[in-house]
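What follows is one chain in structure tokens, specifically the form predicted on its own.
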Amino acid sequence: MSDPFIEINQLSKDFDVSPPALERWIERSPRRILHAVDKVSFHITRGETFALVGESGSGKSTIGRMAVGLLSPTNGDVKLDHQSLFRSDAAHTQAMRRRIQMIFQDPYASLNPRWRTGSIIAEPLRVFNPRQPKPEQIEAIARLLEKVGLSPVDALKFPHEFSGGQRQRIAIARALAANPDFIVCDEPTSALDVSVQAQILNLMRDLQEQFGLTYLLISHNLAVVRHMARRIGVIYLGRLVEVADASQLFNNPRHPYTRMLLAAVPDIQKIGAGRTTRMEGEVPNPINPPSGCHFHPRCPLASTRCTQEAPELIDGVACHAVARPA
């Protein structure tokens, strides 16, 4: 096994969603805590694309935001090259954040509409290299625009003058400006037309090979994950339920939830034969999750043990009903 480059260790995140204190006092109601992420652990090797998949509300984006330092974990840690991201000294934090960037889901919202493209891309350059001469900065912006398939003259335009795919290219150029090692890609193509998605994904793969980037890809689109990722982690209600190589997970899914996700993917042959499978049940409320295994209310293999004891991730799967090799 290669030495881990990114280590996610027992990561948890709780959000206090309680009503105001006066309202709680009048109604004699307790605090309400949303358990968004519950003791998630995995690692990513250098140059690898690791994907997180799951239904909406499973905690994928919360993990991604903790991985770049936008959110502080309730418990657990994130390490880059064996160094914690959440140390208190400012110099360490600045150095670590230069190596980490994020591509957000919506290119319409992630770019400042009042700034020209050149200023948007230049922001990381100004933050991390404030003494860089202006001519060098302009040259760097032009090179980055060309790297993502745009023209240097586009630096003078505003975001509203671009299409959705072009705006995501600008977001990618901004992420590359700091010369990062690790990029979290939070649903980078979900807001784009299908015809544009493949172009952006191929661009991301080319840039990964060119710059030696490491990706954490967050997506609910299994086709995107299959195209991009070498290993995949499946998240359900804040818990990691399966981790496997992409080929193994798609050809031989082990956890019942993974099987349910794959069975729900539209297939023209299944539709023609009347053998489509739909997702059963609803995701439980994370404020009051089920006891034991969170998935047991929807699981066809659930037993009494599943309602009482949360399964540990052993041999890449967290399920009491799945037989494990000796």
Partner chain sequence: MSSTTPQPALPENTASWWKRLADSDITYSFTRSKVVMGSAFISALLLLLALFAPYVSPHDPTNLASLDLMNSLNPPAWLQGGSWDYPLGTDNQGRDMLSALLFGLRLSLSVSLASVILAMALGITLGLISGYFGGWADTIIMRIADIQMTFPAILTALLVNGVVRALLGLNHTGGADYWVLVLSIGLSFWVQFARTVRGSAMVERSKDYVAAARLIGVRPTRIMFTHVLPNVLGPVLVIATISLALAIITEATLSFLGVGLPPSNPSLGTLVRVGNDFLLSGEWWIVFFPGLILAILALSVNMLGDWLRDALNPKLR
Given for the second form:
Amino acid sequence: MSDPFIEINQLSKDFDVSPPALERWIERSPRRILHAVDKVSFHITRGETFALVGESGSGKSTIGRMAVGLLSPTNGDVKLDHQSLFRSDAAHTQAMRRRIQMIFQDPYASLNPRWRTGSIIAEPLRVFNPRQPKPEQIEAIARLLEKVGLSPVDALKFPHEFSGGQRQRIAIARALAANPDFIVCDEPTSALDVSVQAQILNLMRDLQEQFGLTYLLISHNLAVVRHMARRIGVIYLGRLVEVADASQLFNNPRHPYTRMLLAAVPDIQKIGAGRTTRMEGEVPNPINPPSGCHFHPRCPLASTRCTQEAPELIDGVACHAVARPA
Amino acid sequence: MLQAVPAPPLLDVKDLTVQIDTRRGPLLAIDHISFHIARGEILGIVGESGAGKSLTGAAIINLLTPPIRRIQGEISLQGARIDGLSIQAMRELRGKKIGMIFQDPLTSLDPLATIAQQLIETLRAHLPLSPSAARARAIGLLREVGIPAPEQRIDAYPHAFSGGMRQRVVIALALAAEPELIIADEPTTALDVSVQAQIIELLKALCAQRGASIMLITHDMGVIAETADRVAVMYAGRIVEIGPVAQIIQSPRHPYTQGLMGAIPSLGADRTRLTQISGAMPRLTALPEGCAFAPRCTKAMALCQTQRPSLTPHEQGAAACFLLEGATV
Amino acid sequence: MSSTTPQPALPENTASWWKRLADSDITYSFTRSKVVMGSAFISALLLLLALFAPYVSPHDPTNLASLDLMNSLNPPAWLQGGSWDYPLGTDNQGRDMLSALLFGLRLSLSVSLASVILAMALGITLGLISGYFGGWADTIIMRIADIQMTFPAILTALLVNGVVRALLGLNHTGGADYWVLVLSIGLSFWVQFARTVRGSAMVERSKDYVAAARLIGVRPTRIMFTHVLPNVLGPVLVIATISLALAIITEATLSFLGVGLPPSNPSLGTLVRVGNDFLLSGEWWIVFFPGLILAILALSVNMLGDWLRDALNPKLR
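What I would like now is the form predicted together with the partner chain, since the data block earlier showed the form predicted on its own; can you produce it?
Starting with the chain above, the whole complex follows.
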């Protein structure tokens, strides 16, 4: 196995969703803890795209925000190049920050509406390279805009003058401005139309080749993931249920949840297709998940063991019923 | 397929035109579109945001509010014109003959009334039923849309249901009066993938049983592929191509549809580069003079910059492109 | 097959800011209402008169040496016994009412503006801290705001006024009156600003552009002032305008109650107080004209504030 570039180790995040202290005391109700992410581990090799797939409440975005250091984990660690992201050493943190960037879901909220494009892209340049002379900075902005398929004169415009796809290009240019190694892409195209989605996905792949970027792609769209990722992790209610190479996952899904998801995705190649697998139930409320294996109430293979005991991720799949390959 | 049809189609829309009045002048949101839906047929309407697909649905059931208004067009249901109906008559028609399902189930449900109250009210407004008969019918409907233990759950309020269950209730409400046509505007967009599939299956099965037609408005070509019989592709307020679902997906004629199909990532295909259409759909304030797609079209000719192509029929469907009219570069 | 994008038609970016302003929705909604245009015209006129009071006044009301008791209590020019030397008559000391009015307006407006600016600075800063950082800072600031909200603004102003005067050992002499008044009105108006800014800041804080700035390690205070602040200023502008109208009234009330500006350097409120003594003896003009101007000023500024609130609210467009 090649050297892991990004290591996510036993990462957990709990959120306190209790009512306010006074109310809790009056009603004598206990604290309520939401286990948004529960001991998730995986690694990403340098230059590859790893995708996390899951439905609402799976905790995939929370993992993404921990992987860039926006949230600190309750337990576990994120390492880049064998160095932990969470150390109380300001200089170290700032050095790590330069190497890690993020592209957000909603390009309407991720760009400050009162700032010109040029200033938006200049901010990382200014923070990481404060002594760069102004003319060089302007040149760098122009280069970045051209890299993402915009024109240098766009630096003078405000975000509202651009379409959704163009805004996402600006957000990508801002991420590139820090000259990162690793970019977390949180649903980068789910707010965009299909024809624009294709532009952005292609751009992301071009940039990956050009700069040797490593991506963590977070998405609910299996077709997008199939198109972009080399390895995929499937996540359900905060737990990783399957990790596999893309081709293996799509051709030979092992976890019952993965199988159900693949059968459920509407796809243009399934013209008039009748369904063979029956879909059951909905994702439960993550505040109060089912015991044992979270998937057992919807699982066709569930046994009593599944209701009591959470399965370990062994050899890429976390399921009691699926036999290990010989 | 396009031979003389003896009976009129269930829904016939001719030259529908919708305008938005702004202080800088009127904008054409829907530009002379015509289509029909046969009895029992599922017509998919696809397009990107701003293409006018939702407005088309709203215009048919007269739910447009100023400054948006219909300025032209004939809409007939079972051969009878419905575009000039009074507000009262239209309200009766909605629900009785045309059911509606929207993206967000919460907009269709009254948060302050129980499911029972809402269903019974709808049933009794359109059908001559006693309160107890209506309640029995409502429970039956809920069972049909797959709500477990409907006898108990019928008296719950909408907030007690999950997203998928709410959308099932909305489907029950839409089907309550046995309408001929269901207009479903992004019915599954707000739902998780695994729930989405269940809802699509349910909608398809129930309409097939009742012989109802569906006008399915969505941006998701995958949903269309699995559900629709025919598809109309909208772009900047016009229908650019219409035809059977297999033809639209496998051998699209219009350059926009061709680009769109290449742009959609599919589960079946391995990691390959997606074809992309450059640019974005023009805003309504800046529609080009000629074909609205011309600025993004790789096959655009001089003619396309100045004139708008109209839908040209071919053996299976129709497409609005000068290339199909035999024009050459 | 590089990803070059032909630019779709965008709104004309090259137009000057003046042209863009003239073409904006705000300008459009402004020109649609005659009442709003009238209010703006009156406010602007009064502001100009106040600004240029020393040049447009026929007399200098602050020069006590020029007063002549022989001319005291003259009625307005169009009444019997009036003269065009004193178009709106004179007060009990022979001061020209028109000149006193213009200088009073100048003082009233400057006190109100200064106190609104103070309230704004205080309210925006505290609101930003409260909304952006949350936690204990938020709890403390907002509880203080809650407590202050239970008192009427005028009471707060009176309280601050009394405390400051007691601390400084002031009576009605010297220029400190002015700043005491500004302080007391400013301190009674900050809560509105703080609450609004806090609410907007909490919304903005959760947006991803703030996350993007945090991601690269921009300092919180810098994010607060460069990212969040520009996005919360819309509602602040509305509150500032409405507060200005309230501040004008509050200043007048304080001066009327005798804790504002002294009669030697009267504001509109002081003029009303002085005139009040002569109301029953028939010299109505001393109280009537300052009162009238006060009402017109407060009303037109308030109208502007109301319009601005509606014009900036995207839901009502």
